[in-house]
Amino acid sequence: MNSETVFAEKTCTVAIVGGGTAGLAVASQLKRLSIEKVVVIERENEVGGVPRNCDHYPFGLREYSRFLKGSAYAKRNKKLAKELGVELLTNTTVTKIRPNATLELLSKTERILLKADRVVLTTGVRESSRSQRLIGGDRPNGVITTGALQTMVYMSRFKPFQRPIIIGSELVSFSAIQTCAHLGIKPVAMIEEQDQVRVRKLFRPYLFIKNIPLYLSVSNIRINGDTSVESIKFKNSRGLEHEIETDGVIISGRFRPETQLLLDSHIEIDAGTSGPAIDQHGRCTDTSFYATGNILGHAESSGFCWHEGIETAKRIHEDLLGKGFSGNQMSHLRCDDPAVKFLIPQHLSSPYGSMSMARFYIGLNSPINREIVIKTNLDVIWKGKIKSRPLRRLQIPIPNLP
């Protein structure tokens, strides 16, 4: 924006950037807590996030005590927010973040300068692309992400292929199997670079039930085909070349935070998560900004994001009331063990506060079976032994601090 740009100036109490599960949870809870003007900003024409394009179970058990399809779950989240008085600004893009809870917006009809008391970032994650996954070979049609598959199947009823291969074994990879089933698409295999699937154990028998072969410890993946996919070649766990005929490829998972908006902002991005760095209250380095949900650098279930959104809303409520959030001095947390990829939160601020996060979340680069130390520049915050593989985030309790 240049100096001549004319903005329509508006104000609100809390502005939430992103209308997915976490954003709607924050908004709804803030209204329950009697926060006056809560605005959700969504660039698409409808709120609801990823579940909106998931016409399968299970969603909603944690939030509504019943199993819902993703689309029904998203509609229910929207309905709740509207009934509570949340203002939903769809088809509206945040073009710039300014200090002190100020946003530049672009809607269909006008440019808006929105000044809030607090801003919450809940833009979520996106799947890594083929190039980001370093998948080689030809460039035929029929190579898509799970998100693109869901849009084609549920929104357009379009069948992009008959017998695809799924690359990845995260929860979203299993969601791709369910999405395929809606149009009679039968995956012929799932392949994974790790030596075990990345989902929790309870999902693993699903592949046996669906009769989908699983290949682990694969490497050197290459897609073959001229105008359309014909096969995938890879090295198997024994280092031998293996080829599977297929007419499509679903590249699933390996999520990355949606932080494009932050790249030219004043808010710190953590190198380990690629998401915004926060303190134990969920505040960014500009403490008028909060962040919650999958933007923090992980890809968790909608139920997890809803719960985190509720907790973040409670902290914002306390903050707006001036209860124990006056300290803006942040101490950087670190763990020098090379197996540790990231820590969430990345900072501790004083005073600690009764509404603070109860747990550290730890991501790993490699397997670990030893003691680690989490510390600030001056103090050891936590010390203990960890034994885990780098497939999911670990949770350890944050000690009670003054």
The other form holds:
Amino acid sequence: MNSETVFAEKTCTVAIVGGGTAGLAVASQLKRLSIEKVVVIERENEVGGVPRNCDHYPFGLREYSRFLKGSAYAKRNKKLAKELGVELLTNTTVTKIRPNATLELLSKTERILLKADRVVLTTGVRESSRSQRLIGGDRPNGVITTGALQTMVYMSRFKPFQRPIIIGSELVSFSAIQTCAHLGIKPVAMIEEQDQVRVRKLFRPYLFIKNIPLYLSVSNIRINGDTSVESIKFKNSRGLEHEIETDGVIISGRFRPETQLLLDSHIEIDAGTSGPAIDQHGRCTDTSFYATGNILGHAESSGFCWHEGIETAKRIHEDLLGKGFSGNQMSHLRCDDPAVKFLIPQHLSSPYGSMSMARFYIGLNSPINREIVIKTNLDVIWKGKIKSRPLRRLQIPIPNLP
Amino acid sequence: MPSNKHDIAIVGAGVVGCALARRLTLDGASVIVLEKAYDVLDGASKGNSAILHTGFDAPSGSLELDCIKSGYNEYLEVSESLSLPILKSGALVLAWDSEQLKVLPKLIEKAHENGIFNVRPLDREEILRREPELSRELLGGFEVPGEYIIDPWASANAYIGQAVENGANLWRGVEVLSGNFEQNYWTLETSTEKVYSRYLINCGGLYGDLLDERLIKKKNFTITPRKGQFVIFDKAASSLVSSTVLPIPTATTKGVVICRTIFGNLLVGPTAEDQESRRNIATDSSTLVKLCKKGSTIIPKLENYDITSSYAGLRPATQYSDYQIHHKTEMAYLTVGGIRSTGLSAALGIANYVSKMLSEMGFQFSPQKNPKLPEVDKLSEYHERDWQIPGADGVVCHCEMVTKREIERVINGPIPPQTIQGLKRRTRVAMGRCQGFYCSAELAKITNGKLKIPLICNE
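For comparison with the form predicted on its own, would you give the structure of this protein in the form predicted in complex with its partner chain?
Entire complex below, previous chain first.
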């Protein structure tokens, strides 16, 4: 590594990494609360995040009380942030996170050392790739995630295939169908490894209307094709080999927090969520860093991320005013039930005092119908019965604590 | 006698063909390389474990050993000037049961016989002290300090780059259909135009035996492709182990290796599966799952890490254990075949061997005095990258930090890639953890109209 790297030095009050929905919400709210210098760092050439590439409804109901397409919603978020005086640094990549709210940046022209009072991580999620899902077979062109498809279709009007197959059955898998329809692409099937669709059941008739067959409980998925996709083979629910002719594959869902930056940093990552571990105020293990939105380990609607962003901004405001959050002593929160995959927040800073976050979020591995206990090493924080399938994360109100 | 005649025609632009093209061009010969794929390194050379081997476990007295040793030495010599990155990781050969433990002394003895004298035994505690994340199940092993990690593609790209820079011709997407040796020169019928040369070298890799049949109507050997599947773990996993971890080799394979890659990831593989197809590099999910499990029996913490990608490569194995280098003097023809998994380490050595052989047969040229050097981008995570140098014009692939300047330099360079796979091998674009989630669209735009197989579907 070049030891003589020259950085242009800059300072700000709050630096926000990632200009998606959560990032813009935090930034705008901080400006409303009169925080002086708020900077959003976005590596793409435009802020707005995932909704930019979603040319479908419904977005913006809670925020703007209107039905917007994703692209229009992203534009509104950007406009709001600009009007409130947020500084938007696009085409700028964070290359390293340093302790004490300090970031190394790379713009098109220079490398910058940005020293902030607080940093907020809002880098969101991305879908798992074919490789991460261990899907075997040949490696032809035309195997892409929904995200890549949406960018290709909406931003560039490129058409990567005509009759693809969709792997996965999450909300995003259904929006892949809409994206396809936009350019006259007709999916030939949807296949899912689990025994049920990973959205509410009311979505299933949609497949029927669109005339897209659904295969559940498939295994051993194999992609065939030399330069372009020719077919997909898999074992169906009865264990029989099944082959479907197709010219492309959409790998959809299984969102993962985008945490590349954190992997070689000093900030703790939670094994359950794969996102940064936070305390009840939304602070990472370096308390000059906050994290909010989908990076925490879920793939939620924009409306949800916006709301979380606003709440996080309010807490940062209090923190900066010095009303701060008592001690930095963090205790690990745990729940020993094997069905519980993750718990957000992962830490409680003591004394617990005011509980900034109103809820725990719980993710499940498997169905559950019994009492669980959430505790620190010292105290039982919450106890109660839960009954749920492992589809979405559950919300539990955080009780008042001593 | 036609006027556009070359001294030497090389069929096949894998790592061996590229190394030969470089050597013979620098020797002063006029060289043409004919590759049937749209890009170089499209066959056996495209998927391997990217280790520069010392030859400690190669069969003693074999041609393979000679070539690995001389190739290894030349690699270290030219790496600086050709801008080839090296990660001096060293290797540990580990025993996991009492049977394997018994074999260790023999392997060390063999390494010494092979001239690799710094190979020495290590006890269990010493190994675990050096590599604390290794499973406590291990019983013992030895170190091979000279085994290094390299870029599997940059090396061959640099070889062919230097050859072309100094006058060699590279024709891609051109298949040799037949050949005729008359009046002391070869006339090759190709899928495009005729090619003439005084000497002909078969570097056909996975197709070496078929090419022999096509050109000299005789098979020197039969190739049974041996597939190796690999899993590449996230960059974060590279901190789990610093040495390359090798198992006790068997007669057919070096076994499953765990090592860092020069690009900052951690690799687990390969498997060894004989198959008929010379093209099929499909992976299968159950094998990949097994590889992951194998990985976490050696490094338990690996279980917690994400996978970035998986791939398979084919080794052109023959019925013989040694390399198959045969010449047919009366036809001015040479076969360089059966170069298995050690080809990357041995390529420069093979090139020297062939160069000597040709000069002994009377093909002598006047060596180039001040050969030009090719421009090669160092893509190593362990060296300075293009994004760290001002003026990169933005990052296209954020996972691998590939800049627009880098991509444009390659696309507008002397050997522009003609397929997306070729571009990936040259720049690493879209090869990171998101596998193109972010940059596919931008890539489709940048490469539009520049690839033989476009990323988008033309109606």
